[in-house]
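Okay, so here's just one chain, in structure tokens, the form predicted on its own.
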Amino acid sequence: MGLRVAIVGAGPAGLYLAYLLRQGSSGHHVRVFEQNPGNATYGFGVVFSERALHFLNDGSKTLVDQIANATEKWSGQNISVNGTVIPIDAGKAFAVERLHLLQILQEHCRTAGAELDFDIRLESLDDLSDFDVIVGADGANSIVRSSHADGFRPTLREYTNRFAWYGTQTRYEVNALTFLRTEHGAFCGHHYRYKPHMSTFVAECDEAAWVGHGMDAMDEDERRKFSEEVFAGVLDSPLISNRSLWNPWRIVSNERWHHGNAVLIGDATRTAHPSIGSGTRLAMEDSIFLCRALEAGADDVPAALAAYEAERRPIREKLNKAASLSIDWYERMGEHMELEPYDFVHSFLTRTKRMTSERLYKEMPAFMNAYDTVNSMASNV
């Protein structure tokens, strides 16, 4: 007899877990609870690297292939710093509309027999007392985590940079980053298309720009219009808001990922910074590992949850370290922009210490050849 599993949160991680559990041979009863309507989402596009989709194939290649077929695809990246555009010979990337991604996952969940309940806001986990497993797939503000704070022991670290997620009908041929310095501070725009004529546009600024340009005193629409002015050089249509609030980045982490019969996945375990670009992939990979643990140890839930954390956490910790280094780099992006453009991009590409110059020669040889040429010319001047 299978487990009764309650999944709180119908984002990509929660839905992927529901589907995988129902696809297994144990006959688990799976019910998903989501506070928002089934056709609502906050955000625009989700980007995956080719490597990320390869990892997700370990859960369900059929489902991941359907997601890949719905994506916009490109190779390479453009990084612009103060008006100088430097092409990067990066690998393939894929982006899909977040709502469409959720719809694909919802369809597969229903076909597999998972129960999806939308417009249900849980005020307490007491309503889930008859479930064998409670999964917190409910993001950075997880009610599952907060309901067992003494067990999970979360911590919060807040940074100073501010950012907001917008959409735009501007079409970008490749994934791009635009770094700009103004008289008051530094800005960064991260933009990529996820439909033929729709793109995600993540706007970020440091504390000096936030205060110096008076953004702290603006309302949200004024900030959107001001952002259009800042990034006018890479926008040919307005920014579109969808609860696009400018907030400081907050890293939530937990001393433990499981407590009793409750367990966390995705952003409920640790928020992933957008500069790494792996938040959705990491969350969905958590689902794969948790599903395997529950399939193997359904007769002992606490042991299965401990096995999930023991196997998955070291992998996440490596990426978490890289994410922390990336955040620290962005917090000082204004200082880095004092470098020459190619030196700036090299600093950006190696910011997490996972990418070295040696790896860059193998994976991005065109950039490194240009980098060496520019530095050689500068040294001969």
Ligand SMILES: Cc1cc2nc3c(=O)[nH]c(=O)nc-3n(C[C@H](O)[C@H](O)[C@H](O)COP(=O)(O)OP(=O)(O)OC[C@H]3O[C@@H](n4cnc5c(N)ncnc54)[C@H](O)[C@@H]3O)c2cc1C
The other form holds:
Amino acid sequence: MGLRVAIVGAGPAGLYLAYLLRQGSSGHHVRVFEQNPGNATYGFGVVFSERALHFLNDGSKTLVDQIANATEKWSGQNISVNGTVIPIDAGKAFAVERLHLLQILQEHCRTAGAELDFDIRLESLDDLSDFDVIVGADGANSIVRSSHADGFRPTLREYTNRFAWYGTQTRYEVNALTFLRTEHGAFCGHHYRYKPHMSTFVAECDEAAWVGHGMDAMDEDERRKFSEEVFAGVLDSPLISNRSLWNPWRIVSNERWHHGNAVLIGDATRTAHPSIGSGTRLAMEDSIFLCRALEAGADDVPAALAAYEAERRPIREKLNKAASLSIDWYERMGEHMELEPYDFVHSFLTRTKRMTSERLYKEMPAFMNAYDTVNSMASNV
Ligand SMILES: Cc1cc2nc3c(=O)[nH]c(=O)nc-3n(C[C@H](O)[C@H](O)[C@H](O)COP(=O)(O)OP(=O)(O)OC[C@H]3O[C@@H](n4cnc5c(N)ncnc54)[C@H](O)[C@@H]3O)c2cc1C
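Could the form predicted in complex with this ligand be given as well, to go with the form predicted on its own?
Whole complex next, starting from this chain.
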């Protein structure tokens, strides 16, 4: 007989899990609780690399194909530092509107027979005592996690850089990063198109810029307008806010991912940093692993949840390590910007230690050739 599964949160992790569980042959009863209406969401567009879509295929190729069909596509990346633009021969990438992604997932969930309850905010887990499994897919401020804080033992690490997710109607041909230094500090804009005339624009600054420009004393609309001034060179349309609050990076991680019949996936498990690939993709991969573990071990839920953590955790740990190195690099982006532009980009590309110079020669030969040429010219001067 199938399990009764309660999923808190209808973000990418919760919805993909609901769909995958209903797709299996076990006849699980799946109910998803979401505080927002079905057609509301924050954020703008979500990026997937070609590799990420390939991984997600392990869950449902049909669904992933539908997501891929709704994307804007490009290859390569432009990294601009203090006005010098350096093209990178990076692989293909895809971006989809977050709301559209959620709607595709919702539609698949309904067709597969998952129950979706919107406009229900859970304040505690008391009403879920009838369920065999409670899944915390409720994001960075998870109620499932805080209800069992003694079991999950979460820790919070707060960084000093600040960031906000905006949208803009500016059309960017390729995924781009714009690093700038002002008289006070450093800024970075990460911008990519997810509809023909809509792009995500993640704006970030270091603490020196935050304080030096008085951003700490501005309200959110003043910060948005100020960001438009800072990034005027790469914006031909205003920044659009959708709960776009400037916050410091906060990384929540958990000592354990399961406790009794409760388990965490996605951002509830560990918040992601966009500089290392999308949190959306990691969240959806967690769902694939949890679904597999529940399919294989439905007769012993705590053992199945332990198996999920044992299998998925080492993979996430590797990415977490890379994410931490990446955040550390961003925290010192002002210092890195003192490097020559090609050295700066090389430092950026190798910041997580996963990409070595050897791999760069294989995967981004055009950039490496240009890098070598510039450096040999400099040493001949
Ligand atoms: C402000 C912001 C903007 C972002 N914008 C982008 C973007 O443009 N592109 C991108 O790639 N990534 C973006 N991200 C990151 C990305 O959203 C996450 O990494 C990814 O969505 C994680 O998926 P998830 O399903 O684990 O969590 P989420 O997508 O956060 O989903 C969790 C869901 O749980 C619901 N929920 C929470 N608590 C309760 C409760 N008590 N009861 C019921 N429901 C509850 C929430 O409403 C939410 O729908 C953004 C993150 C933030 C914080």
